[in-house]
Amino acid sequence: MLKRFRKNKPDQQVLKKRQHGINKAEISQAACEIVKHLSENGYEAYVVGGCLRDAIMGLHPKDFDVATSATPEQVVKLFPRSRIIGRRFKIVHVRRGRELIEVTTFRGHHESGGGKHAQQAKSGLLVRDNVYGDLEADALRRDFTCNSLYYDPQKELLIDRCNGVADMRNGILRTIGDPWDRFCEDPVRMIRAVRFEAKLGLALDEASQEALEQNRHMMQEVAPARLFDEMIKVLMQAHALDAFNMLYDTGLFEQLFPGPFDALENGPDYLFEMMQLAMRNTETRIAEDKGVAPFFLYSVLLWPAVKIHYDEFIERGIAPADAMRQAGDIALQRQVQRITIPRRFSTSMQDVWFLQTALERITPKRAARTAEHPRFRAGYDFLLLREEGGEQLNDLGQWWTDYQKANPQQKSQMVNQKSGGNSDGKRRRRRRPRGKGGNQGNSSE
């Protein structure tokens, strides 16, 4: 695959500052210091990847990485505050002040390594990839041309091995080499393709688009633990709606979220409208520099599946709280087979879903207790999303909006009106009829 690409490979371009336009002041000082220290010790080293891509595209660069000819073990010897992580491909985390920089060794083609260093499944998936090479080999191993860039901060030169700068300026997102092979080697690249298309406004080239559509089933080969953070990167961004729609249109959403996909395809339209609205709200919050909680995003993504199961349990006469708990468990159990969801997030997701039943059951004691729940705000926001998406909930969202603004006396009046006038909030117990032998427990008295 790489041999075929090399036959028509572009000549290496070394771009000066006036040609690449990267402002050194935007590059992490910690990354520059690491490059300098590696160079002073006889190793080749560059700032690489996404930070350069973003800088050229006029975005604020972050997530600074370094690529070097030094092996992970050699890097660790040079930087005391560092450690090797990863099995599939070793990476060194180097801490400089408050920053954490990822340092990787130049990769070689996996076919040049022995079985100890490189392993590939029959499907084409690389399960181990610790074959080292030089800058040229490393450039050809990267996923897209826009990510195959190497920056020398001391000379302010940019090495562009694969015409990445030209592709970006022409609005093209191009896979390096044969896209079929590259997506099979690591199917996560298909998710990254969607992320870069949405984030950068680039269009995937025709060959890569065709390979993505034909290999999307390969997502099932990816370890579920890798996918949680990848989905956060795709959807917690300034173009979340475009990214979500691309995931859906390419069939990747079906592969990643089979339960929610089935519910969206067969359920009411308001479920899909809620998803769209959630993505628009994510864009707004990011534009306003507000946080987006991963657990909330995932609670929205899984909600279609939860809601379908919940409605089925309610029809069978199961109490709302129990129905929601069982529905949430089923949706999560199916989902974690594709994407691992850490417990600290799944617990909060269950709270958000449970609150949807609590917000509907309004009595004086329950209303106050619900409003004091640690996840009340998230549950309330979720309720508003459901209503704005078109689900008919009898203006319940507006009621809770007014309740939060009311004083204690007004709250009491609101609850009494909503709950039917049971002002003391006490449930009236019905006496058990005294049938034959009805008081056997006191018969000896």
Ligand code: ATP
Given for the second form:
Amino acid sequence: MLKRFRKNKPDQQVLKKRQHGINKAEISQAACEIVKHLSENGYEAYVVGGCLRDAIMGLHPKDFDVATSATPEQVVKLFPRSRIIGRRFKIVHVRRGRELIEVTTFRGHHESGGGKHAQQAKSGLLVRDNVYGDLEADALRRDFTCNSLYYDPQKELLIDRCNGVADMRNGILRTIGDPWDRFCEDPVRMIRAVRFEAKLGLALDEASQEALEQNRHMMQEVAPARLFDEMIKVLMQAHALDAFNMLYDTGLFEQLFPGPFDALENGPDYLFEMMQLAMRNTETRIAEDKGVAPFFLYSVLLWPAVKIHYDEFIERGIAPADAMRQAGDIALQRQVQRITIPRRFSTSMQDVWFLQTALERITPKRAARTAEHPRFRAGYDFLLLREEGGEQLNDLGQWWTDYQKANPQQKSQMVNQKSGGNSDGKRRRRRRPRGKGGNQGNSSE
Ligand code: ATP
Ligand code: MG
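Alternate state requested, the form predicted together with ligand ATP (shown: the form predicted alone):
Next comes the full complex, and the chain you just saw is listed first.
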């Protein structure tokens, strides 16, 4: 109780360079110039939020935000290459050279705005929130103490009203104010909590952890359109596996991906193993500065549900390509009720799933066509993940690895061998292979 009281009355703290340790060179020049220009025009302005947190934690920040007392309209007047965006929160995008800086006006407490600008549903969910305030109010409106930091680049001072620096140094991720209220106001903060815990190696404070577990069902109140990017941010990061496991263990994954969750809980172990491997691969790719395609990540996340439906359709005698198409449709339809998946992504996801059946049907005609499919690489990587996860596919991944390296003559030999001279594309029966897991309906006939 005492702790809660203290949290609601954060100390005002201004830290000098030797106390906060931020190296100004880590902070975008563009953001510093924007702050300077705003100050010269009589507004209060600071570099704010996540970039300071990252700099203090020894990471190299990438995006930079500025908070100011100027309204969006006033900001736009000062910067020629800027525009107002956003409905939920009005923010200004200011371009400077190649950089894009987000400039937000200090936000006040939603209760002080009333009617038109702030709206709260009965559940506590904040529907609209565009009330302006001062730095003090803005600091308290932010999600976690480590994100409530304000940096004056000219004086190199850090305003830390919520003791975020101390919390970070103690390894704590702490919600500002009452965690229960803050998570209900905006349940996306629960996903952000997991993201920062994994990314920064912090642990959520006990009260926030409990509030998260008790309010995870609130995730269902979030507009599905907000969640697509949020999931990418939490899972496409250097600590993807930790993040996935935390989402799973806190029950957030179940809320966000009910279909895949059911399949993971009730289906074969290799589905879970594949998911873990995919997260580890993401980590490796990020460490090597290689990108991860969001459609690939989502095709992995939905796969358990797709696979369960697919196996059912195969059991009912439906042809593999049709079975996969229908299984994909069902999994997607259920998923988009929680998370909007833009069509350009779902089309590629369907391609990756469809390729799983194409990769299994090796005939002289089909093999070359499959290898030329625009999503072949993703489909092949996906196949490797399935096998590495423990699904029995008769070394199909290795076959395709060899196929890609082979010359045209070798390719045709390989295909003939694999299809047993069967060029008509009909599937042949073969004895079920023995061993772990048996034939999972995916033999490479
Ligand atoms: P990163 O840029 O690494 O994704 P970030 O913390 O900068 O992390 P942004 O989404 O860029 O995240 O948000 C900028 C700042 O705005 C945050 O640091 C935080 O102070 C505040 N903020 C963002 N989302 C919320 C939210 N849902 N509730 C309260 N404050 C938020
Ligand atoms: Mg940011």
